[in-house]
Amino acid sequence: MHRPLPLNRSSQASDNSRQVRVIECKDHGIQSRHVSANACKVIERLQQAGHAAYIVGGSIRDLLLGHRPKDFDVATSATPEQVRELMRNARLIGRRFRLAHVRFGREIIEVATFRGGGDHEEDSEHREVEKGRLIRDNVYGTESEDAQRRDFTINALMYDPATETIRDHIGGYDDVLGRRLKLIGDPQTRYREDPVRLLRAVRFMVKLDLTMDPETAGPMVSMAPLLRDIPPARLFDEILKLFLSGCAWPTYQALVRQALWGELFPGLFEDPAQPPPLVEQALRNTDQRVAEGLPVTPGFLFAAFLWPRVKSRADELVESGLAPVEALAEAGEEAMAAQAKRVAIHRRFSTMSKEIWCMQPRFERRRGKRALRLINERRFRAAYDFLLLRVLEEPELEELAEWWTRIQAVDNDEKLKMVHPGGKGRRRRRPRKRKAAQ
């Protein structure tokens, strides 16, 4: 059972140590119809019970920038236990940050208690720091302290649906309008507290088309090695956010500039600033699919990222006598095992990548029923798209790729002619009848 967390000393005093700027609706222009009705219900219930409560974070930033938020988070003076008492559809989660999740059908409103700095000795039980990195931080604070302890100024805005006003404690409103990305506090300290902020900085800069503050950008290259201490599973989640939001190619370029790519995928490319054409085009194609509302999968991107390593190793194994498909399977296992030390790729995505690789030699077999069966296999389309990318680096595959492109477009009769160019194939010989025994 979790014990109630302490209220930070400074939060026991008045929260007027920093003057909050209140921006009226006529100035900020956010329309209430664009805000989650369920988040407003949570806030109304909390405020009616005497607690301060606001919509916070990226949703306010996105609305000001003209984007549609994916979710709406709430910050409140109520403790998680008080939130659960007020809302039966709430459940408490988390260790590092104790939170309440309030479910409305498929929508979940995340409710967090205002956090404080936790600089006092009696708070050490609830705030754990290891080599400058926050391991656990469950110290309650005030509204102002909560704004101060967020990562970037643009994420520290608070919106009160009851008054339709924005509350700005840290200058984030002007930074949003000026499209500036700026860390709150000393950048080195903030990156050391949570190195994933290095990746978040790149993601926000590229996705929202922001200019990074020089002080925020300054220490990034030198602090990039801090990512080695982040659990591989957490880095996988960040990879998805980085590369599947429609800005994969510019995000890759920014990661390389800040020396972050090499920490996520060490040693893959000879010169990350000039990645293989297959990789660049895979990233560009991903962005195009997102723009067109088509599905994208990280399994395909990982297949592209790791292909240079897999192909090189598979070629070695083929030379040693292994069959091409078996060589690719073994090389793929080795590449995935090595990559898992930095980024833990979920099994369903790593399996997809390996299937794409192992289907490549099968495209060489264009005769008979095996070719027709290949078209109907589950991973055919992804493997075929991968073959098209390979043509960028292996021009000798162009005729092969064109053949597979054509066979998908023709009718069944023409398909049969393509896989049996000399007719409908060899006629099976009837078994000879055995002579009756004399």
Given for the second form:
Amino acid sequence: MHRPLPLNRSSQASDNSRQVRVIECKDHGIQSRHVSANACKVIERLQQAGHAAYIVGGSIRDLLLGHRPKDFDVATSATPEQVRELMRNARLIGRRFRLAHVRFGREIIEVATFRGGGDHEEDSEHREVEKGRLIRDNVYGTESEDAQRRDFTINALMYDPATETIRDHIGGYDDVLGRRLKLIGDPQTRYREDPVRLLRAVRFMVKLDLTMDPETAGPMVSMAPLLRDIPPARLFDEILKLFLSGCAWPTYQALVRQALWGELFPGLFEDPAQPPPLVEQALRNTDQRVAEGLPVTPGFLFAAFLWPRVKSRADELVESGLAPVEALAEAGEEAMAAQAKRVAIHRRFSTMSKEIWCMQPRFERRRGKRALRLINERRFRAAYDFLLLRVLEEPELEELAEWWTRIQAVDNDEKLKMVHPGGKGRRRRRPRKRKAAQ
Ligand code: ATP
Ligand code: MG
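Now that the form predicted alone has been shown, please provide the structure of the form predicted in complex with adenosine-5'-triphosphate.
Expanding to the full complex; the earlier chain stays at the top.
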């Protein structure tokens, strides 16, 4: 089934001529105790068996920039089968490009064999380019080729825990020190190969506070439409990273500047550079929550993004005679269906957005048990937070929002008084009940 892939010999020869810069620990400061002990174990095992193995990618970049790495990935000259033979806790995954996952309790170290195809020219049986887009990319390669095929120079550093040295094949180390975000190779070719790199560029620039190299930034706006060819499921994954890592608002602004926002969420706002106040505040609140370590959900953000469209369509439907909740349900369904053509929002999040929208008219009913029941509903908190955001655009809702804020803060007796103002409702009903009983 899985025949071993050939090493790309032609470029292996040129590999030797490429210089690798080795940076000592005394200069870069990363000690092996700063990286995952399990990743070190994997590397030690591979190196003992005669293979090259390093920690690669985002984690070394993050450590150099003073960020906490999310995970530690390993790249090696060993094939996935060799990795599995060396480690009992290794499992092979991936059909198109096989990787080994080495499990240590809850931590999984991803071990990938060096990949080639870094000179962005040769097509072969194993590397296919269609209209410039990389659709198959599964040639094993050398260490240097593996660095070359990565996206940004700062993502191509390799770290050897045994010697505590960094190996830099393309100048990524100086770019980290200079806080420069630079694509490896010709930017147009690299964006065409994989347009998701446009989004990754924005994400790293904002999150890591980097300056984008002019050549990397230059073609972005004109290449933004390439995102239309990316499967909606992949865009969804990327959008979560863009908006949930604590920099949602500056990321939004950068996406708009690079004409990328309109490719992900087309036609939502008249002028994306001036988004509705509710949207800006939803993004800012998300960042605030991340900063405070509170949970965030994309369901809330999608509810905000699509709200202007949902609201105006629901208003139309109400005009034509539909009840408000039904109108919102239908308008929400339509907006989600249109959006799904670009971004595959997982059902649990689209359901949440719809629940938030449909709960809005129910806030207007403040009398009786119905109001008290609403507080206990699963989506109450999110829908109430959404109501607070709506006040920014509909100031007439302020008094209503304050009432819902107050009712959550008071004790049960007070709650009852709030939903039965003056207790009138009850007094009128009781004598009638007694009569009926006699
Ligand atoms: P983070 O995990 O913080 O999002 P990361 O750089 O680790 O950042 P991953 O998506 O985990 O990003 O990818 C790991 C590494 O794989 C990257 O550092 C990069 O070297 C390489 N890589 C990822 N995506 C691409 C891509 N689209 N094109 C080329 N190389 C990529
Ligand atoms: Mg990563």
